[in-house]
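Taking the form predicted on its own, here's one chain by itself in structure tokens.
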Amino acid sequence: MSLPYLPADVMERADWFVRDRLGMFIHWGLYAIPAVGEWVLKFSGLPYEEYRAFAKRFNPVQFDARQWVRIAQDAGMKYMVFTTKHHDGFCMFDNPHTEWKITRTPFGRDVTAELAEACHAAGMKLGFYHSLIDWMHPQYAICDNHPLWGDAKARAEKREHGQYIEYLHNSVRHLLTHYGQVDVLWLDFTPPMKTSEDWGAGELMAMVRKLMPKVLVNDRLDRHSGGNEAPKFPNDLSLAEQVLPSGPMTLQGRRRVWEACVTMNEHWGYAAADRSFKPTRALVRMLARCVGNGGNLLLNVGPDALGRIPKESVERLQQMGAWLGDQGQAIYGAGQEEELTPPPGCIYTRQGRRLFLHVLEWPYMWIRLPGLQGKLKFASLLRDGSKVGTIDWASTGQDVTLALPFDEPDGLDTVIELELG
């Protein structure tokens, strides 16, 4: 029996997302200019002086919108999220709150404006990643993860958190109410040493129900031990970090809309030397194996400091759209099998009366679907309509057994769809 949804109108915004499936994640900002991740300021002992001189060298000469959302419509991407401002400050908008932001270099640009009338006129759903966290604001108040932690004359300074507050509710409400409909708020992160009072959590959500009451709101704004403590705010999506449930995300007995977001190779941002892409097969499986479970797959890019998404990405994007133009159908709108069990080594993903089974570990010549004796009416590869048969003789009990071709048709995920009577 299917469990209800966590909170109980989330379906009523959700709808399109639970139909879509796949997003493109975009991280990029100034930390693709040293090209060794987003975390680089804090990470690499870089003075802030130097970090904050790549503003005068920003200069993406070939970024083009309407080429990413190309790029991501290619790929059978439905949506958008775009990081409006990761964790070192820097706003990849045109924000009236700050001088940090790429107006202010030589681009000079509001790339964000660029890219959401890029989205707008694609039909493509569009979403803004905006940190919580803010290394480079005067007064956000050093904690744990900030790259001044371990410097005790910074921990000493008296900061006014407040005014950063204020900064942070002013920057969100600009992003909502400057760049036509927000269809996701991709909000990152509250870490250990602070709660969701040091965001004004209360305040900054009912500002963003107010102003776009159809935005699907991430679960990053609060944190909570974990276990099936309830949000102290409620909102929309669960988040998976580069890992896949093992099952549907459920939170107090109730499910939840769930993504998972994964990198391409090991970081988010830029990373020259990165070369650990992960192979189509591995991405297409992914996403196979998110929407099995109920969820969806928000895959990330990190374009470069000139604009280009890497043509390694860009490839097996490709290939990934090419297998969605033959296979879509077990993706988009369908979800998970709730009563049937795979087969090992099988998934299976179900869109109202049409059941799909992911062949992810290519059988030697059948294959055995439990409980479907008497329930099969036919069966067929997705990828071209051709009839799968039988095998009568090795049907026992409940169940039913495929014939298969000897070598497996699809090198990424063959699906057989299952008519069921």
The other form holds:
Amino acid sequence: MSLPYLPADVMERADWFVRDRLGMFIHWGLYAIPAVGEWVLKFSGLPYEEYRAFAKRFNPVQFDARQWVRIAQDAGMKYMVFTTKHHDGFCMFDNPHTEWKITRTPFGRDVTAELAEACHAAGMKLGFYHSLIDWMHPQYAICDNHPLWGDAKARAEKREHGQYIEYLHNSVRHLLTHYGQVDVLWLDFTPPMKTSEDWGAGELMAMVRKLMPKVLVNDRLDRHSGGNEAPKFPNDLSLAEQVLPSGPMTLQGRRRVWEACVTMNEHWGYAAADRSFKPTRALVRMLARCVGNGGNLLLNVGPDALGRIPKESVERLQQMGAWLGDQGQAIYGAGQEEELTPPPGCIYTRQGRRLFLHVLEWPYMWIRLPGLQGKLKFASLLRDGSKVGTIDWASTGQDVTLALPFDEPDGLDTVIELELG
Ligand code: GLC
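Previous: the form predicted on its own; requested now: the form predicted together with alpha-D-glucopyranose (GLC):
Below: every chain and molecule of the assembly, starting with the one above.
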């Protein structure tokens, strides 16, 4: 399937993005204290007062921006997207337009600034997640994903949502003018959206484009990701959340730059009791599947209230990093194969003349590759360069049969490089 891409300006902005392929999503905020995920205010019945009081004790003394960046880099990640504000409205940056922010906690430091500095110093691209929804702003129109939706008194209050829009725009302006280059602006709302007004999206986008022409903006300004209707406000990035698309993502017959965001366990924000971490093998394969369909993987971590990335995440990230160290050529700078169909249980990623066969279901001994007759010059294991022989008498029609080692060389994902003539 060879579809045209979205406009040239999108492709220009996304040039690094479509090569870098793997990023770290970081959900971190006050919600690390109650430690049941970032929706705690909505779903636990926790009174606002109690939640507000967390700001008086937030003191993540073990936070070290450079260490986070190192962990991401060792995992082979090339960009980071950090929650500058989640739905609880708490700003993880020194936002001059509110007091509800990290610089008014005992910790007192602008962690966004520290992360930005660490990213810039290390050549790590930087993304800002910023919630459009705001459960704490007094003028934000209460809708049914708001914790106060069930409170008749609060709902009856008159709210000037326009004031919230102004605050939102001012906050985004601050983020795009005080932290150096920002590479991704990751706006978020979670449906259903029942606010009477929108986000002032037209002006917001105009401001973003003016302040930071190169920043990539995701597709959540006028809806949650998905659907095939033309967006009201053109954006750069389609998203898949917790599910991988079954093919390249498209919109109205054109191919999109896209990213799948996925949690490592079952929560985005830190959840102390959530031990359901995905095996590294699943994470590596998700990445390969994304790239095989021309997309990226944004893999989430939820640091705890002391500022530490959970050790289960770090372990998996290290293993991913080791795999990418061996076989990352099949990921970075690679994309989808347009014509050839992979054998069952396998996927292809491609970079120029190099075709990478990811053998996800190890077949033991032989594997038949459709359509490669007369095209394959050499086959080898990507991890060590060792030759993989062909069995000519077992190759039929347009197919080529490879003789694989009996034991699976890499349980995470064994890649065979196919050099095409
Ligand atoms: C979901 C969650 C939200 C999270 C987002 C990331 O929409 O509800 O909390 O930030 O996913 O895509």
